[in-house]
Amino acid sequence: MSAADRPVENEIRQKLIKEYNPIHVEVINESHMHNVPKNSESHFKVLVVSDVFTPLSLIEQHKHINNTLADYIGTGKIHALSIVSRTPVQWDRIQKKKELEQQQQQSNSSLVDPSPSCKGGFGK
């Protein structure tokens, strides 16, 4: 599916980029997970990582994004919006944790199953 086939998704992405100048943004069309016609653009999840959120509480961040996308939410252009917002510091912390988990998984990859955890020994 080309970008031209996803006009609402692309408009949402452009509005978020213009408003927040994010270091990371994702717009995920989750419509296929709902009882809607094929290729619908009605249910979205957005992830926005921006310095704009640094002084704001999570509720204020979500209100800000809701206001930015008000033309879509209350007008029937989209039915549902799930929001994930992060500051750059939060995002870096999440990325570092994921990298560490991946490294641990790679170092634990073996053809032999790991031994079970110790139950305390000596009949405990």
Given for the second form:
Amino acid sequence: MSAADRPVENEIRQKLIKEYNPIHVEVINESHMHNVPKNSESHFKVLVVSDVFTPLSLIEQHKHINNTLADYIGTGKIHALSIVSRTPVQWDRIQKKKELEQQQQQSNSSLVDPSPSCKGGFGK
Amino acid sequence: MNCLNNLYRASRLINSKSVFTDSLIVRSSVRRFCSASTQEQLMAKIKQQVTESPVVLYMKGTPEQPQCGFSNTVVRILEAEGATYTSHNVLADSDLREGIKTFSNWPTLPQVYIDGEFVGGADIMMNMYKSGELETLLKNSGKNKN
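With the form predicted alone done, generate the form predicted in complex with the partner chain in the same format.
Entire complex below, previous chain first.
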């Protein structure tokens, strides 16, 4: 499907980019998981990582996004909106945690944990 | 009752001014008076409802048969926390379904209230459940005072 086939998804993404200048943004169309016609744009999940959220509480962050997307969610243009909002600091920690978990998973394939690789300090 | 009073007031107002004899104007004035007071009554009803028990859930369907995945998530979370809660099925009451959104200024359902305060929907509940914040909040709510 081309971008033109997903007008609502693209409008939502553009609105979020404009409002939050995000480090990371994802707009996921989850409509296929629900009892709606094929290619519907009714159920969305958004992930926004932005410094705008840093001074806000979780509920304030979600209210902010609800307001930004009020043309869609309040009007019935879309049926459901699931929100994940993160500050840059939180996002950084999530990424690092993921890296660590991946490392652990790799080492779990062997019976013995491998030692961490050399970072070049030997003999200094 | 409020609505009847308003209707009476409206009719007196209209009778006193002969220019307002058009029945259409009369009808629309009456309707405006009535809908304003119905809305007020609904807000008052909800305000009372959210404080009726420490944890109040507005959802689609019932805890036994949720009619929406997000509502189901919140039910599972509350059950995992061992919380006792009152639930309201908005699918059985369309006025409540819209009214609750106005009340909290929150456009989606489900909605959870703890000690009369709006806490959030499914995403926020899941966040708070994972962080342990919800457990603390529930512990400090009226939950343990029963």
